[in-house]
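Next comes just one chain, in C-alpha coordinates: the form predicted on its own.
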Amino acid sequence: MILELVEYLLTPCSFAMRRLGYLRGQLGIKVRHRQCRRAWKEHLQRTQTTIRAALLDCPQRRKAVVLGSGLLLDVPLADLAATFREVILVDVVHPLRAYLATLRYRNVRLVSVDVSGTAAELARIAHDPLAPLPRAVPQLFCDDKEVDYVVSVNLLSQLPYIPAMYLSKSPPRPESEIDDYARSLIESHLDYLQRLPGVVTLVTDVEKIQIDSDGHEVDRFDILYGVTLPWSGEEWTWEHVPLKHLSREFAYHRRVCAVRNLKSGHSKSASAPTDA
(Lines of atoms letter the chains of each structure in order from A and count residues from 1; the text may use other names and numbers.)
(Lines give C-alpha, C1' and ligand atoms only; values in the text may rest on other atoms or scores of the structure.)
Protein backbone atom coordinates (compact mmCIF):
# COMPACT_ATOMS: atom_id res chain seq x y z
CA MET A 1 0.00 0.00 0.00
CA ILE A 2 2.82 2.38 0.86
CA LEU A 3 4.65 1.56 -2.38
CA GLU A 4 1.48 2.26 -4.40
CA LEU A 5 1.11 5.62 -2.64
CA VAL A 6 4.72 6.54 -3.38
CA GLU A 7 4.27 5.58 -7.03
CA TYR A 8 1.04 7.57 -7.21
CA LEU A 9 2.86 10.65 -5.96
CA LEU A 10 5.95 10.20 -8.15
CA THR A 11 4.35 9.23 -11.46
CA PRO A 12 4.25 12.17 -13.91
CA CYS A 13 0.60 12.93 -14.65
CA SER A 14 -1.35 16.13 -15.21
CA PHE A 15 -3.88 17.27 -12.65
CA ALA A 16 -6.74 16.82 -15.13
CA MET A 17 -5.80 13.22 -15.87
CA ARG A 18 -5.40 12.49 -12.17
CA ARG A 19 -8.85 13.96 -11.51
CA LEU A 20 -10.42 11.86 -14.25
CA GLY A 21 -8.87 8.75 -12.69
CA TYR A 22 -6.33 7.64 -15.31
CA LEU A 23 -3.40 7.35 -12.90
CA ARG A 24 -5.49 5.49 -10.35
CA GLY A 25 -6.67 3.15 -13.10
CA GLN A 26 -3.12 2.47 -14.27
CA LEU A 27 -1.98 1.58 -10.75
CA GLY A 28 -5.09 -0.55 -10.32
CA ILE A 29 -4.06 -2.66 -13.31
CA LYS A 30 -0.65 -3.17 -11.71
CA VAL A 31 -2.25 -4.44 -8.49
CA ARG A 32 -4.67 -6.69 -10.38
CA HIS A 33 -1.83 -8.19 -12.41
CA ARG A 34 0.14 -8.94 -9.26
CA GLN A 35 -2.90 -10.73 -7.82
CA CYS A 36 -3.80 -12.58 -11.04
CA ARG A 37 -0.36 -13.14 -12.56
CA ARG A 38 -0.84 -16.85 -13.30
CA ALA A 39 -4.33 -16.38 -14.72
CA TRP A 40 -3.19 -13.55 -17.02
CA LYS A 41 -0.02 -15.26 -18.24
CA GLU A 42 -1.45 -16.95 -21.35
CA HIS A 43 -3.30 -13.85 -22.50
CA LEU A 44 -0.22 -11.67 -22.17
CA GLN A 45 1.94 -14.23 -23.97
CA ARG A 46 -0.53 -14.59 -26.84
CA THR A 47 -0.73 -10.82 -27.22
CA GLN A 48 3.05 -10.61 -27.46
CA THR A 49 3.12 -13.50 -29.94
CA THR A 50 0.60 -11.68 -32.15
CA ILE A 51 2.76 -8.56 -32.15
CA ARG A 52 5.94 -10.51 -32.93
CA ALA A 53 4.22 -12.22 -35.85
CA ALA A 54 3.01 -8.89 -37.21
CA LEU A 55 6.57 -7.56 -37.34
CA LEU A 56 7.23 -10.07 -40.14
CA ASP A 57 4.70 -8.19 -42.28
CA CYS A 58 6.66 -4.91 -42.10
CA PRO A 59 8.72 -4.31 -45.26
CA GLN A 60 10.32 -1.26 -43.62
CA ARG A 61 11.27 -0.86 -39.98
CA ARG A 62 11.73 2.77 -39.13
CA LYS A 63 9.17 3.73 -36.46
CA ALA A 64 6.88 1.53 -34.38
CA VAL A 65 4.04 3.01 -32.33
CA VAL A 66 2.40 1.23 -29.40
CA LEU A 67 -1.02 2.66 -28.48
CA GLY A 68 -1.94 1.84 -24.90
CA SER A 69 1.53 0.73 -23.84
CA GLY A 70 0.73 0.94 -20.11
CA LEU A 71 2.79 -1.34 -17.91
CA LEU A 72 4.31 -3.07 -20.98
CA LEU A 73 3.04 -6.42 -19.72
CA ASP A 74 1.66 -7.35 -23.14
CA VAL A 75 4.30 -5.57 -25.22
CA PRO A 76 7.45 -7.39 -26.47
CA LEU A 77 9.49 -4.25 -26.05
CA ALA A 78 12.88 -5.92 -26.53
CA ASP A 79 11.78 -7.28 -29.93
CA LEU A 80 10.39 -3.92 -31.01
CA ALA A 81 13.49 -2.05 -29.90
CA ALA A 82 15.73 -4.51 -31.74
CA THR A 83 13.62 -4.36 -34.91
CA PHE A 84 12.85 -0.66 -35.37
CA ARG A 85 14.98 2.45 -35.46
CA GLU A 86 12.55 4.11 -33.03
CA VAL A 87 9.78 2.82 -30.77
CA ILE A 88 7.15 5.24 -29.50
CA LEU A 89 5.07 4.25 -26.47
CA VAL A 90 1.77 6.12 -26.26
CA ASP A 91 -0.52 6.32 -23.23
CA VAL A 92 -2.39 8.88 -21.18
CA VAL A 93 -0.21 8.04 -18.18
CA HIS A 94 3.09 6.19 -18.28
CA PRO A 95 3.90 4.24 -15.11
CA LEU A 96 7.38 4.43 -13.65
CA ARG A 97 8.13 1.05 -15.21
CA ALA A 98 7.85 2.63 -18.67
CA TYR A 99 10.21 5.45 -17.72
CA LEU A 100 12.76 2.87 -16.60
CA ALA A 101 12.41 1.14 -19.97
CA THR A 102 13.48 4.31 -21.78
CA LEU A 103 16.73 4.18 -19.81
CA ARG A 104 17.39 0.62 -20.95
CA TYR A 105 16.48 1.14 -24.61
CA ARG A 106 17.88 4.32 -26.12
CA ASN A 107 15.59 4.16 -29.16
CA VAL A 108 12.40 4.04 -27.07
CA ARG A 109 10.54 7.25 -26.19
CA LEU A 110 7.31 8.03 -24.39
CA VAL A 111 4.44 10.18 -25.60
CA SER A 112 1.93 11.05 -22.89
CA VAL A 113 -1.31 11.79 -24.67
CA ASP A 114 -4.94 10.73 -24.73
CA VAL A 115 -5.18 9.00 -28.09
CA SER A 116 -8.87 9.92 -28.43
CA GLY A 117 -8.05 13.61 -27.99
CA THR A 118 -11.12 14.17 -25.82
CA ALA A 119 -10.01 13.65 -22.20
CA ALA A 120 -8.80 17.21 -21.51
CA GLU A 121 -12.02 18.71 -22.86
CA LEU A 122 -14.04 16.15 -20.93
CA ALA A 123 -12.33 17.16 -17.69
CA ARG A 124 -13.11 20.79 -18.44
CA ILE A 125 -16.85 20.43 -19.16
CA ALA A 126 -17.84 17.31 -17.20
CA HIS A 127 -19.39 19.28 -14.34
CA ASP A 128 -21.64 21.17 -16.71
CA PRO A 129 -24.41 18.67 -17.53
CA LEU A 130 -25.64 20.90 -20.36
CA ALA A 131 -22.30 21.08 -22.16
CA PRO A 132 -22.08 18.76 -25.18
CA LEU A 133 -19.58 15.94 -24.80
CA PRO A 134 -16.52 16.10 -27.07
CA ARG A 135 -16.22 13.90 -30.11
CA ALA A 136 -12.99 12.12 -31.00
CA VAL A 137 -11.23 12.64 -34.32
CA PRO A 138 -7.77 11.12 -33.66
CA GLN A 139 -4.97 12.34 -35.94
CA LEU A 140 -1.79 11.41 -34.04
CA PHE A 141 0.87 9.92 -36.42
CA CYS A 142 -1.54 9.79 -39.37
CA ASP A 143 0.77 12.04 -41.40
CA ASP A 144 4.05 10.49 -40.26
CA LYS A 145 5.24 8.54 -43.30
CA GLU A 146 8.06 6.94 -41.31
CA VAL A 147 5.63 4.98 -39.11
CA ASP A 148 5.87 1.41 -40.37
CA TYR A 149 4.06 -0.39 -37.55
CA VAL A 150 1.28 0.46 -35.11
CA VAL A 151 -0.36 -1.73 -32.50
CA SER A 152 -3.42 -0.89 -30.43
CA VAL A 153 -2.82 -3.25 -27.56
CA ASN A 154 -5.72 -4.13 -25.24
CA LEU A 155 -6.84 -0.51 -25.45
CA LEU A 156 -10.13 -0.39 -27.35
CA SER A 157 -12.44 -1.46 -24.52
CA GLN A 158 -10.52 0.75 -22.09
CA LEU A 159 -10.99 3.96 -24.07
CA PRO A 160 -14.52 4.65 -22.74
CA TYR A 161 -14.14 2.98 -19.35
CA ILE A 162 -12.70 5.81 -17.24
CA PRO A 163 -14.62 8.60 -19.03
CA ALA A 164 -17.89 6.68 -18.57
CA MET A 165 -17.16 6.11 -14.88
CA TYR A 166 -16.35 9.78 -14.41
CA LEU A 167 -19.47 10.95 -16.23
CA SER A 168 -21.66 8.70 -14.12
CA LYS A 169 -20.68 10.64 -10.99
CA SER A 170 -22.14 13.94 -9.77
CA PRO A 171 -23.57 15.70 -11.65
CA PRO A 172 -24.68 12.52 -13.43
CA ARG A 173 -25.60 12.53 -17.09
CA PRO A 174 -28.26 10.34 -18.72
CA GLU A 175 -27.01 6.81 -19.30
CA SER A 176 -27.96 7.04 -22.96
CA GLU A 177 -25.73 10.10 -23.40
CA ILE A 178 -22.79 8.35 -21.74
CA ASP A 179 -23.33 5.26 -23.87
CA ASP A 180 -23.38 7.35 -27.06
CA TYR A 181 -20.14 9.03 -26.05
CA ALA A 182 -18.51 5.69 -25.20
CA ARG A 183 -19.64 4.21 -28.51
CA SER A 184 -18.24 7.18 -30.41
CA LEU A 185 -14.82 6.70 -28.78
CA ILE A 186 -14.71 3.08 -29.91
CA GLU A 187 -15.92 3.81 -33.44
CA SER A 188 -13.48 6.68 -33.88
CA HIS A 189 -10.58 4.49 -32.74
CA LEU A 190 -11.43 1.79 -35.27
CA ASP A 191 -11.60 4.42 -38.01
CA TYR A 192 -8.32 5.90 -36.77
CA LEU A 193 -6.53 2.56 -37.03
CA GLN A 194 -7.50 2.31 -40.69
CA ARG A 195 -6.09 5.80 -41.40
CA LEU A 196 -2.71 5.17 -39.79
CA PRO A 197 0.31 4.38 -42.00
CA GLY A 198 2.12 1.06 -42.02
CA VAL A 199 1.08 -2.34 -40.73
CA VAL A 200 -1.57 -2.01 -38.02
CA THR A 201 -2.37 -4.64 -35.38
CA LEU A 202 -5.38 -4.65 -33.09
CA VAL A 203 -5.64 -6.73 -29.92
CA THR A 204 -8.74 -6.12 -27.84
CA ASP A 205 -11.15 -7.76 -25.46
CA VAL A 206 -14.66 -7.63 -26.90
CA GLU A 207 -16.86 -9.45 -24.41
CA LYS A 208 -17.05 -10.24 -20.68
CA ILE A 209 -18.12 -13.77 -19.75
CA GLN A 210 -19.52 -14.71 -16.34
CA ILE A 211 -18.57 -18.22 -15.16
CA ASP A 212 -20.03 -19.95 -12.11
CA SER A 213 -18.13 -21.99 -9.53
CA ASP A 214 -18.77 -25.19 -11.53
CA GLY A 215 -17.13 -23.74 -14.61
CA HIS A 216 -20.38 -23.14 -16.50
CA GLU A 217 -21.06 -20.02 -18.49
CA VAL A 218 -23.79 -17.93 -16.87
CA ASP A 219 -23.92 -14.78 -18.98
CA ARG A 220 -22.12 -12.64 -21.54
CA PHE A 221 -21.75 -8.86 -21.58
CA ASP A 222 -20.91 -6.65 -24.55
CA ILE A 223 -18.08 -4.31 -23.52
CA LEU A 224 -17.87 -2.46 -26.84
CA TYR A 225 -21.27 -0.73 -26.52
CA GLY A 226 -22.74 -2.52 -29.50
CA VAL A 227 -19.82 -1.86 -31.83
CA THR A 228 -18.60 -4.92 -33.72
CA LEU A 229 -15.12 -5.31 -35.17
CA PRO A 230 -15.12 -5.08 -38.96
CA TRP A 231 -12.39 -7.72 -39.19
CA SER A 232 -12.08 -11.32 -38.14
CA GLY A 233 -9.02 -12.56 -36.28
CA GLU A 234 -7.61 -15.05 -33.84
CA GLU A 235 -9.62 -15.38 -30.63
CA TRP A 236 -8.88 -16.63 -27.14
CA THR A 237 -10.23 -16.43 -23.60
CA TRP A 238 -8.54 -14.28 -20.99
CA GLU A 239 -9.13 -15.39 -17.39
CA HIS A 240 -9.48 -11.82 -16.25
CA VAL A 241 -10.91 -12.23 -12.73
CA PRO A 242 -10.41 -15.77 -11.37
CA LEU A 243 -12.91 -17.45 -9.08
CA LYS A 244 -12.62 -16.33 -5.43
CA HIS A 245 -10.65 -13.25 -6.41
CA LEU A 246 -13.65 -10.97 -6.15
CA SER A 247 -16.40 -13.53 -5.64
CA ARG A 248 -16.71 -17.09 -4.38
CA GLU A 249 -19.55 -17.68 -6.81
CA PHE A 250 -18.34 -16.24 -10.10
CA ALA A 251 -15.25 -15.75 -12.25
CA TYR A 252 -15.12 -13.31 -15.13
CA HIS A 253 -13.35 -14.07 -18.38
CA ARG A 254 -12.81 -11.88 -21.44
CA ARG A 255 -13.12 -12.91 -25.06
CA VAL A 256 -10.16 -11.42 -26.92
CA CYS A 257 -9.79 -10.83 -30.64
CA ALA A 258 -6.41 -10.24 -32.28
CA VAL A 259 -6.14 -8.92 -35.85
CA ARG A 260 -2.50 -9.22 -36.86
CA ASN A 261 -2.65 -6.93 -39.89
CA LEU A 262 -6.04 -5.29 -40.21
CA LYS A 263 -5.28 -3.71 -43.59
CA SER A 264 -4.71 -7.09 -45.18
CA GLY A 265 -7.06 -9.10 -42.93
CA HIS A 266 -10.42 -10.53 -43.81
CA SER A 267 -13.51 -8.45 -43.18
CA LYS A 268 -16.31 -10.16 -41.31
CA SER A 269 -18.48 -9.81 -44.38
CA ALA A 270 -15.98 -12.03 -46.19
CA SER A 271 -15.34 -14.67 -43.54
CA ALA A 272 -16.42 -15.71 -40.10
CA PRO A 273 -14.27 -15.22 -36.98
CA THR A 274 -11.81 -17.92 -36.11
CA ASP A 275 -12.43 -19.49 -32.72
CA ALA A 276 -9.46 -20.34 -30.55
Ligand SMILES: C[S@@+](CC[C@H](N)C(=O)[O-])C[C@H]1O[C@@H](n2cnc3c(N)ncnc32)[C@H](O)[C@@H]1O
Contents of the next structure:
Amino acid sequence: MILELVEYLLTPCSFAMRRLGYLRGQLGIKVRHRQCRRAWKEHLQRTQTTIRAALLDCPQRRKAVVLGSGLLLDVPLADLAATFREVILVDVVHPLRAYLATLRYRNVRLVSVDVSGTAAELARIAHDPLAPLPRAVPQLFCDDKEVDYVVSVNLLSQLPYIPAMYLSKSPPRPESEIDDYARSLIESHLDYLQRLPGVVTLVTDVEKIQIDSDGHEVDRFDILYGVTLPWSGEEWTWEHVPLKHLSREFAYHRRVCAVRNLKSGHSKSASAPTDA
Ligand SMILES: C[S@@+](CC[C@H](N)C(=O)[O-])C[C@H]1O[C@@H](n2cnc3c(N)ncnc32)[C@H](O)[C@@H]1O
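Next up, the form predicted in complex with the ligand in place of the form predicted on its own?
Time for the whole complex; same chain goes first.
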Protein backbone atom coordinates (compact mmCIF):
# COMPACT_ATOMS: atom_id res chain seq x y z
CA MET A 1 0.00 0.00 0.00
CA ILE A 2 2.77 2.41 0.97
CA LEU A 3 4.86 1.34 -2.04
CA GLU A 4 1.88 1.99 -4.32
CA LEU A 5 1.42 5.45 -2.83
CA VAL A 6 5.12 6.22 -3.41
CA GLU A 7 4.82 4.96 -6.98
CA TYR A 8 1.68 7.05 -7.49
CA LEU A 9 3.55 10.15 -6.36
CA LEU A 10 6.77 9.44 -8.29
CA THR A 11 5.34 8.33 -11.65
CA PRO A 12 5.48 11.15 -14.21
CA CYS A 13 1.87 11.90 -15.26
CA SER A 14 0.09 15.15 -16.10
CA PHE A 15 -2.48 16.53 -13.70
CA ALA A 16 -5.30 16.07 -16.23
CA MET A 17 -4.47 12.38 -16.81
CA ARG A 18 -4.17 11.80 -13.05
CA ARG A 19 -7.57 13.46 -12.56
CA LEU A 20 -9.15 11.28 -15.25
CA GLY A 21 -7.80 8.21 -13.40
CA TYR A 22 -5.24 6.79 -15.85
CA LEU A 23 -2.44 6.47 -13.31
CA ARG A 24 -4.70 4.87 -10.71
CA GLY A 25 -6.00 2.52 -13.41
CA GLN A 26 -2.52 1.37 -14.30
CA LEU A 27 -1.48 0.84 -10.69
CA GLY A 28 -4.68 -1.22 -10.35
CA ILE A 29 -3.55 -3.46 -13.24
CA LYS A 30 -0.21 -3.94 -11.50
CA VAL A 31 -1.91 -5.06 -8.27
CA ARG A 32 -4.30 -7.40 -10.13
CA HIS A 33 -1.41 -8.94 -12.03
CA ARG A 34 0.40 -9.63 -8.77
CA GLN A 35 -2.74 -11.32 -7.38
CA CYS A 36 -3.64 -13.27 -10.56
CA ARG A 37 -0.14 -13.96 -11.91
CA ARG A 38 -0.72 -17.67 -12.59
CA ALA A 39 -4.11 -17.17 -14.20
CA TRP A 40 -2.79 -14.40 -16.51
CA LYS A 41 0.41 -16.20 -17.52
CA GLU A 42 -0.90 -18.00 -20.61
CA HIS A 43 -2.60 -14.89 -22.01
CA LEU A 44 0.53 -12.78 -21.55
CA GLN A 45 2.72 -15.46 -23.14
CA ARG A 46 0.38 -15.93 -26.11
CA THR A 47 0.34 -12.17 -26.69
CA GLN A 48 4.15 -12.13 -26.71
CA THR A 49 4.24 -15.14 -29.06
CA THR A 50 1.90 -13.34 -31.49
CA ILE A 51 4.19 -10.29 -31.51
CA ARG A 52 7.33 -12.42 -32.02
CA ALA A 53 5.66 -14.18 -34.96
CA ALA A 54 4.67 -10.84 -36.52
CA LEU A 55 8.29 -9.66 -36.46
CA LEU A 56 9.04 -12.34 -39.07
CA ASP A 57 6.59 -10.57 -41.43
CA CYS A 58 8.57 -7.29 -41.31
CA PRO A 59 10.82 -6.89 -44.38
CA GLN A 60 12.44 -3.76 -42.88
CA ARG A 61 13.33 -3.20 -39.23
CA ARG A 62 13.74 0.48 -38.53
CA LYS A 63 11.10 1.67 -36.02
CA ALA A 64 8.66 -0.43 -33.99
CA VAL A 65 5.77 1.22 -32.13
CA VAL A 66 3.97 -0.42 -29.18
CA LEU A 67 0.58 1.16 -28.47
CA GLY A 68 -0.60 0.58 -24.86
CA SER A 69 2.80 -0.69 -23.68
CA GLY A 70 1.88 -0.07 -20.01
CA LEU A 71 3.61 -2.41 -17.56
CA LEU A 72 5.27 -4.33 -20.44
CA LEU A 73 3.79 -7.60 -19.15
CA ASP A 74 2.74 -8.72 -22.63
CA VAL A 75 5.53 -7.06 -24.64
CA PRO A 76 8.62 -9.08 -25.72
CA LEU A 77 10.79 -6.00 -25.28
CA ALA A 78 14.16 -7.76 -25.54
CA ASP A 79 13.19 -9.22 -28.95
CA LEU A 80 11.84 -5.90 -30.20
CA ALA A 81 14.95 -4.03 -29.05
CA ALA A 82 17.20 -6.63 -30.71
CA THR A 83 15.21 -6.55 -33.96
CA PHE A 84 14.56 -2.84 -34.58
CA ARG A 85 16.79 0.20 -34.75
CA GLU A 86 14.34 2.02 -32.47
CA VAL A 87 11.44 0.87 -30.28
CA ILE A 88 8.85 3.47 -29.29
CA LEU A 89 6.63 2.64 -26.33
CA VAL A 90 3.39 4.60 -26.35
CA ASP A 91 1.07 4.92 -23.37
CA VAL A 92 -0.97 7.65 -21.73
CA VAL A 93 1.16 7.03 -18.64
CA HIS A 94 4.38 5.03 -18.40
CA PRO A 95 5.09 3.21 -15.14
CA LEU A 96 8.51 3.51 -13.51
CA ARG A 97 9.51 0.11 -14.90
CA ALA A 98 9.18 1.51 -18.48
CA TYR A 99 11.63 4.31 -17.55
CA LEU A 100 14.00 1.66 -16.22
CA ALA A 101 13.68 -0.26 -19.51
CA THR A 102 14.99 2.79 -21.41
CA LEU A 103 18.16 2.60 -19.30
CA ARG A 104 18.57 -1.09 -20.07
CA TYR A 105 17.86 -0.79 -23.81
CA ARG A 106 19.43 2.28 -25.36
CA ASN A 107 17.18 2.10 -28.46
CA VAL A 108 13.91 2.19 -26.49
CA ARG A 109 12.08 5.52 -26.24
CA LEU A 110 8.89 6.48 -24.39
CA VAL A 111 6.10 8.63 -25.76
CA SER A 112 3.49 9.65 -23.20
CA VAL A 113 0.31 10.40 -25.10
CA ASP A 114 -3.36 9.55 -25.24
CA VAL A 115 -3.63 7.72 -28.58
CA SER A 116 -7.26 8.75 -29.03
CA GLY A 117 -6.29 12.41 -28.72
CA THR A 118 -9.57 13.16 -26.88
CA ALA A 119 -8.77 12.69 -23.17
CA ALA A 120 -7.49 16.23 -22.47
CA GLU A 121 -10.58 17.74 -24.13
CA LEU A 122 -12.77 15.33 -22.20
CA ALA A 123 -11.23 16.46 -18.89
CA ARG A 124 -11.90 20.08 -19.94
CA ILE A 125 -15.57 19.74 -20.87
CA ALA A 126 -16.88 16.82 -18.76
CA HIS A 127 -18.31 19.16 -16.11
CA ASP A 128 -20.64 20.68 -18.73
CA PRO A 129 -23.26 18.09 -19.76
CA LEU A 130 -24.29 20.29 -22.71
CA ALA A 131 -20.79 20.42 -24.24
CA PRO A 132 -20.43 17.88 -27.08
CA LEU A 133 -18.08 14.99 -26.41
CA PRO A 134 -14.86 15.06 -28.48
CA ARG A 135 -14.35 12.82 -31.51
CA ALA A 136 -11.10 10.91 -32.06
CA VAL A 137 -9.09 11.20 -35.27
CA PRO A 138 -5.76 9.59 -34.32
CA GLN A 139 -2.79 10.53 -36.53
CA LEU A 140 0.27 9.66 -34.44
CA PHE A 141 3.01 8.02 -36.63
CA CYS A 142 0.71 7.82 -39.67
CA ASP A 143 3.17 9.95 -41.68
CA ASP A 144 6.36 8.36 -40.35
CA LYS A 145 7.66 6.29 -43.27
CA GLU A 146 10.31 4.69 -41.04
CA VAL A 147 7.73 2.86 -38.95
CA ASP A 148 7.96 -0.79 -40.01
CA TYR A 149 5.96 -2.40 -37.20
CA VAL A 150 3.08 -1.37 -34.91
CA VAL A 151 1.30 -3.41 -32.26
CA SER A 152 -1.81 -2.37 -30.35
CA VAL A 153 -1.39 -4.55 -27.32
CA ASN A 154 -4.41 -5.23 -25.12
CA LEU A 155 -5.40 -1.58 -25.49
CA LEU A 156 -8.57 -1.46 -27.61
CA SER A 157 -11.12 -2.39 -24.92
CA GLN A 158 -9.36 -0.05 -22.48
CA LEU A 159 -9.73 3.04 -24.68
CA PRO A 160 -13.30 3.83 -23.55
CA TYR A 161 -12.98 2.33 -20.06
CA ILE A 162 -11.57 5.27 -18.10
CA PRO A 163 -13.34 7.99 -20.14
CA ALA A 164 -16.72 6.25 -19.63
CA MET A 165 -16.05 5.83 -15.91
CA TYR A 166 -15.08 9.50 -15.60
CA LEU A 167 -18.20 10.59 -17.46
CA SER A 168 -20.40 8.43 -15.24
CA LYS A 169 -19.13 10.43 -12.22
CA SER A 170 -19.47 13.81 -13.97
CA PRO A 171 -22.73 15.80 -14.26
CA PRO A 172 -25.21 13.42 -15.90
CA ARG A 173 -25.43 12.91 -19.64
CA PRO A 174 -27.66 10.49 -21.51
CA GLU A 175 -26.18 6.98 -21.38
CA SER A 176 -26.60 6.72 -25.14
CA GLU A 177 -24.28 9.73 -25.59
CA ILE A 178 -21.56 8.08 -23.48
CA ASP A 179 -22.03 4.79 -25.38
CA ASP A 180 -21.74 6.61 -28.74
CA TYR A 181 -18.51 8.25 -27.59
CA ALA A 182 -17.13 4.91 -26.34
CA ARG A 183 -18.03 3.23 -29.65
CA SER A 184 -16.39 6.04 -31.62
CA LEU A 185 -13.13 5.57 -29.64
CA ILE A 186 -13.07 1.90 -30.64
CA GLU A 187 -14.03 2.47 -34.28
CA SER A 188 -11.52 5.27 -34.72
CA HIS A 189 -8.72 3.08 -33.28
CA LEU A 190 -9.54 0.27 -35.73
CA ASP A 191 -9.53 2.78 -38.58
CA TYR A 192 -6.23 4.25 -37.30
CA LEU A 193 -4.55 0.83 -37.26
CA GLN A 194 -5.31 0.45 -40.97
CA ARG A 195 -3.82 3.86 -41.78
CA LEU A 196 -0.54 3.24 -39.96
CA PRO A 197 2.56 2.29 -41.98
CA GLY A 198 4.28 -1.10 -41.73
CA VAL A 199 3.06 -4.45 -40.44
CA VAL A 200 0.30 -3.91 -37.85
CA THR A 201 -0.73 -6.37 -35.11
CA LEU A 202 -3.83 -6.13 -32.92
CA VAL A 203 -4.29 -8.11 -29.71
CA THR A 204 -7.44 -7.33 -27.79
CA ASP A 205 -10.05 -8.80 -25.50
CA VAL A 206 -13.46 -8.69 -27.16
CA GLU A 207 -15.87 -10.37 -24.72
CA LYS A 208 -16.28 -10.93 -21.00
CA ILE A 209 -17.54 -14.41 -20.05
CA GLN A 210 -19.18 -15.21 -16.70
CA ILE A 211 -18.37 -18.74 -15.44
CA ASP A 212 -20.02 -20.45 -12.46
CA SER A 213 -18.19 -22.43 -9.78
CA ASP A 214 -18.75 -25.68 -11.76
CA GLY A 215 -16.96 -24.18 -14.74
CA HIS A 216 -20.12 -23.64 -16.82
CA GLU A 217 -20.66 -20.51 -18.85
CA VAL A 218 -23.47 -18.36 -17.42
CA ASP A 219 -23.40 -15.28 -19.64
CA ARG A 220 -21.35 -13.31 -22.16
CA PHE A 221 -20.93 -9.55 -22.42
CA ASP A 222 -19.72 -7.55 -25.39
CA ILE A 223 -16.97 -5.15 -24.23
CA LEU A 224 -16.51 -3.37 -27.57
CA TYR A 225 -19.84 -1.49 -27.54
CA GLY A 226 -21.27 -3.47 -30.45
CA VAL A 227 -18.22 -3.07 -32.70
CA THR A 228 -17.00 -6.31 -34.29
CA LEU A 229 -13.43 -6.67 -35.48
CA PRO A 230 -13.26 -6.60 -39.29
CA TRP A 231 -10.51 -9.26 -39.26
CA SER A 232 -10.34 -12.83 -38.07
CA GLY A 233 -7.43 -13.99 -35.98
CA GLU A 234 -6.23 -16.48 -33.43
CA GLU A 235 -8.44 -16.67 -30.33
CA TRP A 236 -7.92 -17.75 -26.74
CA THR A 237 -9.45 -17.38 -23.30
CA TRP A 238 -7.85 -15.18 -20.66
CA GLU A 239 -8.66 -16.21 -17.09
CA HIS A 240 -9.04 -12.58 -16.11
CA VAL A 241 -10.75 -12.87 -12.71
CA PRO A 242 -10.28 -16.37 -11.23
CA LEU A 243 -12.90 -17.93 -8.98
CA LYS A 244 -12.76 -16.61 -5.39
CA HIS A 245 -10.78 -13.56 -6.46
CA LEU A 246 -13.84 -11.27 -6.52
CA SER A 247 -16.61 -13.78 -5.91
CA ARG A 248 -17.05 -17.34 -4.58
CA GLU A 249 -19.75 -17.97 -7.18
CA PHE A 250 -18.30 -16.65 -10.40
CA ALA A 251 -15.08 -16.33 -12.35
CA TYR A 252 -14.79 -13.95 -15.29
CA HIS A 253 -12.87 -14.85 -18.42
CA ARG A 254 -12.11 -12.75 -21.48
CA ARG A 255 -12.21 -13.92 -25.08
CA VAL A 256 -9.10 -12.54 -26.75
CA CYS A 257 -8.52 -12.10 -30.47
CA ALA A 258 -5.04 -11.67 -31.98
CA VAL A 259 -4.65 -10.45 -35.56
CA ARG A 260 -0.98 -10.87 -36.40
CA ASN A 261 -0.83 -8.82 -39.59
CA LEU A 262 -4.08 -7.01 -40.14
CA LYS A 263 -3.19 -5.74 -43.60
CA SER A 264 -2.47 -9.23 -44.88
CA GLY A 265 -6.04 -9.71 -46.10
CA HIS A 266 -7.69 -11.93 -43.48
CA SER A 267 -10.75 -9.73 -43.29
CA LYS A 268 -13.91 -11.44 -42.08
CA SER A 269 -15.75 -10.65 -45.31
CA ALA A 270 -12.84 -12.04 -47.35
CA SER A 271 -12.75 -15.30 -45.40
CA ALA A 272 -16.55 -15.77 -45.12
CA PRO A 273 -17.82 -18.80 -47.01
CA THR A 274 -19.53 -17.96 -50.28
CA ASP A 275 -22.53 -19.73 -51.80
CA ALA A 276 -21.49 -22.28 -54.39
C1 LIG B 1 -4.60 -3.53 -20.15
S2 LIG B 1 -3.24 -2.45 -20.31
C3 LIG B 1 -2.37 -3.21 -21.62
C4 LIG B 1 -1.39 -4.15 -21.13
C5 LIG B 1 0.01 -3.59 -21.15
N6 LIG B 1 0.57 -3.85 -22.46
C7 LIG B 1 0.81 -4.21 -20.05
O8 LIG B 1 1.60 -5.13 -20.29
O9 LIG B 1 0.64 -3.76 -18.92
C10 LIG B 1 -3.85 -1.06 -21.13
C11 LIG B 1 -2.83 0.06 -21.25
O12 LIG B 1 -3.39 1.02 -22.12
C13 LIG B 1 -3.12 2.30 -21.61
N14 LIG B 1 -4.12 3.22 -22.16
C15 LIG B 1 -5.44 3.28 -21.88
N16 LIG B 1 -6.03 4.26 -22.59
C17 LIG B 1 -5.05 4.82 -23.35
C18 LIG B 1 -5.02 5.88 -24.29
N19 LIG B 1 -6.12 6.59 -24.59
N20 LIG B 1 -3.84 6.18 -24.88
C21 LIG B 1 -2.70 5.50 -24.58
N22 LIG B 1 -2.67 4.50 -23.69
C23 LIG B 1 -3.83 4.16 -23.09
C24 LIG B 1 -3.17 2.15 -20.12
O25 LIG B 1 -2.45 3.17 -19.47
C26 LIG B 1 -2.56 0.76 -19.93
O27 LIG B 1 -1.17 0.85 -19.74
